[in-house]
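Only one chain is shown below, in C-alpha cells, and it's the form predicted alone.
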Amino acid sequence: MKKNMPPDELARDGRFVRVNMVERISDPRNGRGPTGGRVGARLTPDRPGAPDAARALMHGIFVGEIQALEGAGRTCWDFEVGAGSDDVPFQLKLDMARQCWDEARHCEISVKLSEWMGTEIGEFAESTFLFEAACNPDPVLRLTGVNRALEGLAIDVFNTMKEFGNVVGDPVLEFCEDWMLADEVTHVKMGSDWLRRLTVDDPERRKRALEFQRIVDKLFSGGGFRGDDEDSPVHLARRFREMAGFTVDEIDEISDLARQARAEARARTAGATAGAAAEAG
C-alpha cells in the first residue's frame, strides 16, 4: 500500500459527490452566498430555513468523520517508528489507531442521526479539505492542522448541535451529539500533548505547526461561520477547548481570526455589490 496517498484517490461510491472548498463555500445550501459570506445566524429554531441548516451540517460532520478516520489511519502507515524528522514514537501510532476506533464509530453514528434528521448520503456535496490538511508530509504539521483545527471544529460543531438537540426537544439528536464531543475533546487532546512533546527542542518546528495551524482555523473561519459572536451559526466551545489543551490566548486568536475572516467577507460582498452596480448603470 503506498505512503502519503493524494486526495483525489479517497475510495467514494456513486452517492458522493465531491467539489472543491471555494464551491462547497459557494452552495447556498449551507447557509453562504456567492462571495462565501455567510448569510444565515445562530443555529437556533427560528432561524429561517434552520433544518437544512441542521441537516447541511450534519451531513458535513458525516463526510468529515469519514475523512477524519482516513487521516488517522494515514498517520499510522505514513510515518515509520524513530528518532529522524518525518518519523513519529510508536505510543503517537497508538493513539492514532485508537482515534481510527473513535472515528469509524462517528461515521456509524453519524449515517443514523442523518437519516434520523431526513437526509441521504450525498445529498449535499463533499470537499476533501480536511483529508488533504492530513496529507502534510511533517506530522508535527498533520497533528496541528487536524487534530488541533479540524477536530478542533468538531468540538465547536458538536455542542453546537448538542444545544441544538436540547432546545428543539430530540434528546437523539443531544446524546449522540454529546457523546461524540466526549471523543473530539480527547483528539484535540492528543493533538495538543504530542505537539508539545515532538516540539520541546524545536521551537521553530512548533512556530510552523501553529502558523499551519492558524491557515486551517482561519479559512474554517470564513465568514464568521465559527466564532464568538453571539450570531455566529457554531459558537466557540471554550470550556472543551479548555479541557482539550488550548490556552486562553489560542482561544481569544481563534476567535479574532473568525472576526478577521467575517470583515474580509463583508468587504468582499461590498465589492460585489458595488460592481454589479457600477455593471447595471
Given for the second form:
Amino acid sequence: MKKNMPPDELARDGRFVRVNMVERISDPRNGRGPTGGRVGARLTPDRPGAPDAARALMHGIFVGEIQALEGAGRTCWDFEVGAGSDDVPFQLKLDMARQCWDEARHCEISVKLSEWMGTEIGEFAESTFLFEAACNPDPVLRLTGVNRALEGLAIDVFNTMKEFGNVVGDPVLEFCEDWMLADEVTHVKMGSDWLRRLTVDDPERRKRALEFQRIVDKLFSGGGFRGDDEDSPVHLARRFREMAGFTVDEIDEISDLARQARAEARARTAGATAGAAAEAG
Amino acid sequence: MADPKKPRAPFAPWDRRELPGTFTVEDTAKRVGHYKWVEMRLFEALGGWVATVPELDVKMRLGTHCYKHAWHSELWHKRLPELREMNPDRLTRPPNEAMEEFFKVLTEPEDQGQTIEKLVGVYRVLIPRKIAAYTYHLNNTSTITDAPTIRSLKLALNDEFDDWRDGEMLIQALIETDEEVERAAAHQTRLEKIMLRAGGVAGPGSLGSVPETMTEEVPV
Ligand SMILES: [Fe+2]
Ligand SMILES: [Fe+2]
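Starting from the form predicted alone shown above, please give the structure in the form predicted in complex with the partner chain.
Next comes the full complex, this chain leading.
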C-alpha cells in the first residue's frame, strides 16, 4: 500500500456522489445561492427550508466524519516513528488511532441520525475537501489543518446542531451532538498540543502550520457559513474552542476571517445579480 | 463476625497461583518487544486501509480495530521499561526477516476490489497467530512474578477474540462466489507459508516448541 493517497482514490460504494466544493455548497437545498452566498441565515426551525437545510448539514457531517476517519487512518500509515522532520512521535500515532475509533463512532452516530431525519446515504453530494487537508505531507501542517481548523469547525457545527436539537425538541439529536462535541474538543486539543510540542524549537514551521490553518479556516468560513454574527448558520463555539487550546486572540482571528469571507461572498452575489440584471436588460 | 486476629493462609484455598514460570525477565522483554512491533504494524495497516475499502461497515470496523491494536502496542511499550529495557525502541523489532516479509505481503492489497484479501490476511492469518502466541504466554508465565504481563495479555486477548469474530463475520458476508472463496484461500495460503517460516508472531518458539525444520535458536 502506497503512502500519501490522493483524494480522488477515496473508496466509496455506488450510492455516493462526488462533486467539488463549489457544486456542493451551490445545492439549493442548503439554503444558499448559486455563488455560495448565504440566503437562509441561522439554522432555526422557522427558517424557510429548515428541514432540508438540517438534513443537508447532517449528511455533510456524515461524509465529513468518513473523511475524518480516513484522514486519521492515513496519518497512522503515512509517517514513520522517529525524530526526523518527516517522522512523528509514537504517541502522535496513538492519538491518531484513537481518533480513528472516535470518527468511526461519529460515522455510526451520524448515519443513524441521518436515517432518523429521513435522509438516504448519497441523497446529498460529497466533496473531498476535508480529506485534501489531510494529505499535507508535513505531519505538523497536516495535524494543524485537520485537527485545529477542520476539527475546530466540527466543534462549531456540533454545538450549533446541539442547540438546534434543543430548540426543535429533538433530545436524540441534542444528546448525540453533545457526545460528538466532547470527542471533537479532544481532537482539537490533540492538534493544539502536537503543534506546540513539535514546533517548540522551530518557529518557522509553526508559522507555516498556522498559515495553513488560516487558509483552511477561511475556506470553511466560505460565504459566511460559520462566524460570530447572530445570523451565521454555524456559530463559533468560543467556550469549547478555549477548552481545546485556542487562545481568545486566535478565536477572534477566525471570527475576522469569517467576516471577510462573508463580505467577499456578498460582493460575489451582488456582482452576479448585477450581471444577471445587465443581461436581462 | 470472624475473629480479625485469627491467622489466615497468605493464599486463599482457591488461589492456585504458582511461582515458577517459563520466561525470564529478558525472555519476556524480547517477546514483549516483538508484540509491540506486530501491534504497531497492524494498527498502521488498518488505519491506512480505511480509505481504500468502499464497504461502509468494513470501513468503520477497521477504524475501530485500528485503535485497539494501537492501545495494545502502548501496553507493551509501557511494559518494556518495567522489564529493565530503558530504551523500548531497541526491542521494538520483528523476530526475524520472515515476519517483516509477512507484513510486506499483508499490506500489499490496496485496490478497492481487494477487501477480501485485506481482511483474510488480518483475521484468518495474523490474529489467530496473535491469539496463539498470547495464550501460550499467558498459560506459561509465572502467575505471581509476571502478573502485570498477564493482565495486559488478558486485556489484549479479549480484544483479539472480539475482533477475530468481527473480521471473520465480515469475510463470510463478503464472500459470495466460488471464485472469491478461492481468492481468499490463495491469499491465506501465501501468507501462512511466510508465517510458518517466521515461526509465529514472536518467532520460533511462539508456542513453545520449535519445529525440527527450524534450526534457529529459540528466541522465546
Ligand atoms: Fe468527528
Ligand atoms: Fe474529530
